[in-house]
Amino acid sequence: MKKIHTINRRDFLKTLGISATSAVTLASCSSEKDKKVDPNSTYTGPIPTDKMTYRSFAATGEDKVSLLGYGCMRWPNLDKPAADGNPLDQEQVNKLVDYAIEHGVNYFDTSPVYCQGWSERVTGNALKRYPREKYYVATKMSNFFVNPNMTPQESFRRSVGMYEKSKADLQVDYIDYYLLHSVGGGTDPIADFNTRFVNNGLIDYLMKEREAGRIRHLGFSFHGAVELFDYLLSKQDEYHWEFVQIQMNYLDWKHAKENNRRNVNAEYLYTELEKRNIPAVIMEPLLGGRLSRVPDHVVRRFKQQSPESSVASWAFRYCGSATNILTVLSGMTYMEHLQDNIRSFAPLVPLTEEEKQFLYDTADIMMQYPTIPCNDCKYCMPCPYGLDIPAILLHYNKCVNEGNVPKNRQDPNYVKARRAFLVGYDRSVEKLRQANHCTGCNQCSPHCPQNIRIPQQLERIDKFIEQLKQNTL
């Protein structure tokens, strides 16, 4: 172990066969023995196969996208990776397929950079099984390689070859719905979004391929800078944009804003897209499973209100109750979670306007509680010095949830959380994973979708384990 605290960030990637730029975006799949599935966020009852919501482009009524999208960041694993070096378990990925489109799940969203860049691959051999007006695949231009130093020409190649790559790992000959990838982010984000994709005459080239029909639909996917998401609508008269991918629930409708003042609230980006006729594809629903594993006493809330409702249910209703999506991504690595979402859809039972502020009341009850906007994308990873900083951060915020985080020795629930939390942070994260190895290199930061300020944040967890572990809280 002692060489993977020399290693730097690139030869760490290297000796993992993952490029450094691929690690970007480098995505959250489980294998079967790590499942995990929360008993609050499913609940039993029928499987309708011919009940699922389907909604159209308003001004066209083209296609008839399911209200529940299928999100292939999230695949499960091998518990190693073949021969060839795929980390994902392919016989439990068509299950999944087959079964989401059995039960009228369409819409397929990838990428390049997912699952260690596998996942196009993988869920191409999937879908390939079907006739190609079966389905509609989503993917994107994860072009994160770009930097002001590499020349245009160099950009354009790249950035084309792997529009190329996509098609070909897929297996398809056009794609449906195509993404300019995670634009927002970076110190200038104006500049970096022409740095990617205008300078080197990437959009004026995937907007022949949408003439061409190769493209069927060109949008992007945001996180990040207010200003850049303003600017882009304001060149829709020359982009065309068809849709646009945002991050929206009921938590950060309002509250995204105060969870980072980096972030948008829904609420806005939601509406500004609205007024122009703009769909919009829904991320993040569940924040990374946040919203189906909540507090004890909001847990009990739910239940108050609807004991037949998991708790991720209420999630996604609220996303599908607004009139101005297309569709609602879940990365469902498990059946479970799978049928528990076709059940929430299919078909779609709108919220009310009372039980809208019911989840509005119980977002302000549950920003009392500092938990880590953490969604277990593993963008940050991995770290050069081993660490794993996703596994952390969730412990940290499952101890919040259910209260074993003392304040003080004096807090009469003490002793229980103290033990709570440092067993379980034992067998939560590896001792050489753990965060007191953290050297603030701050590599991973940037990478960040949430812009979580993550050495901070482990500095600070590390400091409050040793005063549990010292007595001196």
The other form holds:
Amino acid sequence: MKKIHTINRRDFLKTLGISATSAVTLASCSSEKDKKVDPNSTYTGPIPTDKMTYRSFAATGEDKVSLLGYGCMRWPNLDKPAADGNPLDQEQVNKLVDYAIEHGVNYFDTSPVYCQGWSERVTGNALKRYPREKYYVATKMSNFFVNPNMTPQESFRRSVGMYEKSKADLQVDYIDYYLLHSVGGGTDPIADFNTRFVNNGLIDYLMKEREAGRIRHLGFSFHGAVELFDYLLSKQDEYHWEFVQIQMNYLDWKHAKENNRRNVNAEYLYTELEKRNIPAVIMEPLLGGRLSRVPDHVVRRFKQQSPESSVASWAFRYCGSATNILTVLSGMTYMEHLQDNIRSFAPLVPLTEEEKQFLYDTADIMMQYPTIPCNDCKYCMPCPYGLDIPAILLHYNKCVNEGNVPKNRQDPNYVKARRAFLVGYDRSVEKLRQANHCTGCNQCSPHCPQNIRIPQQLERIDKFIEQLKQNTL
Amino acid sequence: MLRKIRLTLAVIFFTCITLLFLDFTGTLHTWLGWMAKIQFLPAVLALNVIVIIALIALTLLFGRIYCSIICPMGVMQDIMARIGNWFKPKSKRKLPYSYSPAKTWLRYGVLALFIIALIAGVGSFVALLAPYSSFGRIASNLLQPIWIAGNNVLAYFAEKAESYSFYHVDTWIKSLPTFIIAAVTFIVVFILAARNGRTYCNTICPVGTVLGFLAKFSWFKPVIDPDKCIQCGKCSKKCKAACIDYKAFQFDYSRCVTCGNCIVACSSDALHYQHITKDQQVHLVEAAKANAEKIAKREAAKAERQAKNAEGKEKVDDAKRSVLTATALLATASLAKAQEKLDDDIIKMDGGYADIIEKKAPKRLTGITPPGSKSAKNMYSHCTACQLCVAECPNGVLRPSTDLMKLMQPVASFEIGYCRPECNRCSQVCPAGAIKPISIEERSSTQVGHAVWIRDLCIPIADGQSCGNCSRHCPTGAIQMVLSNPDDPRSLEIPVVDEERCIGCGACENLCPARPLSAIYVEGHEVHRVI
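Given the form predicted alone, corresponding form predicted in complex with the partner chain:
Every chain and every other molecule in the complex is listed next, the one we just looked at coming first.
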């Protein structure tokens, strides 16, 4: 992702509608404004360290959370895992964390299962170099191992073990934001929720931890079935959810359901939370990059509107513009992502109504592309049979967006597209991890927060590839 | 002029035939495939009468120009000889060779052994001696990996540049014995060629011996005109075949490869490429007699002088013998890493990859030969083990056999890829008729083996997971899924093979998730048939 930003400072201020205080600085460089590039431009100038937009709990005024939250699910990897098995590049992570904190980011969201289980430890290592009050850390109860066959005692013991390990790995005495991780899945989501949190007494334990101050705020992250969402909100008096993490972006606002009937449109989720004054934390604002890696003419559309801002910045400003939001999480692997996102939120320039409509129209256009809604979260991994599921789906999406998925041999683009698809496939996915090795065992699908029917999709892609290889499309 | 034409043609032939072996994209054989088919031994094995007659006619007319132009092994030796010359003392660089008598017993002895082996069907011995096969092994084992490495460098940069013009290709040693044989052949031939030119062609090469016999009777020959010859001996010292006895005005035409170097070397215009009449022949013999007397007198006088001076040093001529030996295969005991057992206390973490254990070849009772080869017998009796099909196979299926009786002949195995339905490239390139040309349609209905299921390894049985990947990828629909327990409609499904429909392509074996041994594998058939 390449980001080039060069908005004229004047235009930018106009949009902001601020004038008086800045007028002095503006005047100081006005004499050469037409010829010289403004050294303080929001898009080409230095990235501001003191302009981050912050949000607090509306009811209590508690906390001051940066609107940009750091998602710790996509930390950069080492070329080879370290001797202890740690796949993450701690040095690089420290750099990113330092830069983020220096520029006002103070919310870090992780989980015991992220990055093959190393995210908490690595994030903790980076954060412990700062005073505890300098940052908020969010982590989750990812007790997906609990199943109905497990005794409540066993499931409680292991879950609490996970909670304690989180604190140990993060190297903190208390957790600022603690979430029940990814509720709403399973064939019977309410029963599933009860098995994981209620029948074993875990939720009572966590609420006690909240009272004791070792958990400062308790909430849940939601994917999947709407009945569970409604059910949990109806129990607000009992549980006092202080925040809820939802998937929201301009595509999912109205189109989440179209990808899968089990998904819930963000519009509904957000509105329900707003009604109850429960602030939302936003995940997948960029859909794992699907909203920045878009077809050429969609890029044109964005750039026509604002030539200097990145495609990704639209998605972040969209989420930030909603007011009942604490923070927008972004899993930033590269420094350039971090810098671009800081520009988007330091300070936030809220979208106008027209701009919002522009995004909804863009979403309609994007929905015409048959991409697979994979956000590269890697929850499906590791596949026990060695497949690289996200890489396969991402390669397919890339080819869809680049027009390299020909319909048939009569396609004028066929020869070129065929080569791009097949050569690119071998480059993106190791041969032994390609779709033709899928056994269809379906161990992956239950983990997918987007409810993608992974084996069916892989089989479809594999059939397509066979047709390309055999020239029988 | 003659030499220039010869050089130009030789360079063209050599380059093209080498490219034929290097090319892994399957595009060149359409244009250059005939170059392999006009090689002598493959033509004989393919019973390609037209080519054989043409080559015999060519030799009877012009002498052994086959060895100077068409045979890549011959041209390769000329290149090696040039390289070898760089390392010779300056005095010998220009005139590096000298006449030596023919080693007739060795030549015909090897030829006799070769013919016996050919008739008795000892393919590995035939393959070891055949010049084209030797070159093919050198090209595919030593040169193709370098070529592919170059391609992979380009592919690396192409990937950086988001270009699809080059793609990465895997390369590996397909069979250690064959690789060693190729390397040893290369080294031995290099040493022979660098020191003494065409020694290989005139001692070991059976094709050279046969053509040499024919060349004795060829219409055009290089001839010394005794009236013009000044006995300088340059021609002889230029002759890489060591076949010019200038003192006797004689050529050993069975060894002359008609390269034309002697004609260029002659400073007194005494050498011509022409037809010899009977009269000329008589004149030559007479002149030789006279010259011999002259030399004898001179020698006698010289001997007298020398006897006075000191005792002469005897020159010992070493007989160079080269023996090509096949080396036994080093058993590479691959330490199969045991699949890490998931401790039930370990929580499923997100991301990362499961280890993939390398596939191992099953023990097949009968080896698999590629479609088009008709039968194991046909393959066995025609294949020259030139490795062209192995170099061509884009799926990593064909590799040289390590079985001593059919050493280096191609066999199929499916650890890396499988015999893809859209591919018939091996059949298109084979020059020897071991793999007959076969269309895609024929290929898809030719049964070369059949799949065998191993219950205990099958994923539904071993892992308790649903699978069916073999069935999904069977191009002929020969594999169906049935209940593992007929009484329980919810039991996992297992594959069953319809041996009548199975063509033995190996898709099931290659794509079977069971590792290191597949739960379904192909057993070869002695005789192929169309289903």
